[in-house]
Amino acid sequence: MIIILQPQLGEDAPETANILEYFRATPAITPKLHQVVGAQQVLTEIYLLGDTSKLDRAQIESLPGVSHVVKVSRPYAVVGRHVEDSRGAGFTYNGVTFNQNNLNIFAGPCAVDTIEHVEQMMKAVAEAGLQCTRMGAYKPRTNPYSFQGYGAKCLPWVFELAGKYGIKVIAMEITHDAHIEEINHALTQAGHPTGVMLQVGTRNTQNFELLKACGRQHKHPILLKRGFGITLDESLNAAEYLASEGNHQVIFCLRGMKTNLGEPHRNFVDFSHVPVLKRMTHMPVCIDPSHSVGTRERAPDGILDLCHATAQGIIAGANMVLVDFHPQPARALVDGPQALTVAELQYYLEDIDIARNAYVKRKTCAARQAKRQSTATATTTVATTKPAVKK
């Protein structure tokens, strides 16, 4: 059960401590208290954790400073999208939004390499008119003999090269807790030039003091990639260990899981999901094509399958794209093999605007036919409940 405070209620006032200590005293009930950091305002939440069914709910909602209260419906009471849930969802991030609606792209090398190759990515991106980009400093690998990405090193001076080009969020992968100090240590030395969404790989969806450690710094969003191996339902768990530790800046991505159905694709490409996490939670969601295709192949329609998933994932209203750019695909250090090229970025972005131009036409239709029912509707309901007229 989560208890909505009046939206003018902090986590210190009297009436937030009354209600906190009437649950304390509650049997079987422990209270947990969220605030919730909004483009507008701070709202504060109560979750109380135990054998909730026998409380009243209209009780509870005639409590001092109570503003309603939501029935948990799904295991994962932070994230998710219960009934009768009317809680905001989104945040912004360094002046950038993320939500269910919009759609933001993360277009660069998988990989930090050099500072030329970094530097001319960061102004194709400004070029186009974005202001987010994927630079990897860790980089997880299956070999321990493959290249394990600059680390710290190079931090200073890719924050250095976003600021000179305006790029506010950068996705950059963590592997280790102490990777977030080494991140604010270099964004505190550059004078914080840009922001730093730190991404949690698919590797590690279930390294859970990872996910904790992410969770209790609220300082930057959390990008979570679906586990290759485990089900939605443990994914959407390790979100929720994000959340729960009070980070609720959460935006889930859709990478293709790892199984031999799809061949001969990298991953077997997950994008019919993304509806299905908007409908369960009130994350956004990301797609990573690169990772899903793995590849540059092209159909006969002379389209790259890698811009098909993309379609496929912004058609079916994702709000985020992690997709690899590179300058040099060829002398790339990692994932080279599928990286689009700088002079593709253009393209790539026309065809995602093609793609998304549907998406809303789509939901202008689905709106249409929603109104013809519910007046349909209404309008048999008035004729079976019209009284005979008597002759």
Contents of the next structure:
Amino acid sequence: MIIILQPQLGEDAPETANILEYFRATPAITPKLHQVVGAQQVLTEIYLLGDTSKLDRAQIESLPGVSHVVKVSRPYAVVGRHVEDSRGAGFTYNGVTFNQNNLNIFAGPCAVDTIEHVEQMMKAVAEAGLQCTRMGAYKPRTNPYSFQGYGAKCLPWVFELAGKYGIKVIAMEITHDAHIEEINHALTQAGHPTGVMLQVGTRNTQNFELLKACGRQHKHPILLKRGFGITLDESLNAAEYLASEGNHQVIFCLRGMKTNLGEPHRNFVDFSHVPVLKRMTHMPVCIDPSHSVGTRERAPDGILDLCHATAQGIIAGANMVLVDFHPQPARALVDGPQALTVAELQYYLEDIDIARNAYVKRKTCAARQAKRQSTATATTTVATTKPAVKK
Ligand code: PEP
Ligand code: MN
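Got the form predicted on its own; any chance of the form predicted in complex with phosphoenolpyruvate (PEP) too?
Full complex below, order starting with the chain above.
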């Protein structure tokens, strides 16, 4: 059960303290306080953990300071979308808004390599009118002898270049909680020229200590990759780990599932789950076509599988795209074969635009149909409830 307090009530308000005290004294219930920083307002919520079946909703709603109560109907209390759940969703980080309605593109190299390549990429991203990029400094690799990323060493110049080109958010994978400190230190040293979205990769979706560490810090939003070999339910529980530690700025990323020994794509593209996640949760949904498709194969229609997969996610309502680009894919230190080139960026964005416009039209079409249906239902109800005229 989630108690939503009236908007003006903060964590320190006497009403908040009274409600907490009341539930601390209630047997088998543990109240947990959460502050939700939204685009418009800061909301205080109290999560009631334990056996809530005997609690009286109406009585709770009559307590001073309570706005309303949401009954938790899914195991993911914070990130889940529950019955009669009107909690707002989305957040703004470093001037960029993320929610279930808009779309942000994060194009960039899988792994940071040279200053020249990073600068070329940042410049291209800025010239294309984008505000975000992806850059890996810490790379989890299958083979221990593979390049593991330049780590903290490259952060000063990566952040400085991001500032130079007006990049607002860099999605950056971390594989250890110490990396959060390293990123914070480098951002402070550089004078905060940009923002970082912490990325938890598919190999770490169930690294619970890393999830808790990411959730405990409330500075950076988190991009959580779906685990490639676990159930959706398990991945959503991972998202709940982040949110239950108080960080509600979580984006869920589909990146394909392991199957068929990597053929014909590196992973089985799972972007048909975009609407499923939007229905089940409040999280903005990201797609990663690069790690799903993993090749630059082209269909007979001349369109790259990567672009086809992206369009499939966008036309289904995706809110973010994480995609590998590199100025010289042949020289990339990680995942070159799946990277698009800087020269292809404009074309890629145009293709996304086509799919996004189609999605917007599909939404309008569905709204028209819903209106026609409700008018038809209302007419039928009036016709069947009208008393028969006596002759
Ligand atoms: C990545 O985005 O660079 C990456 C390693 O992705 P994933 O965790 O989805 O494999
Ligand atoms: Mn990669």
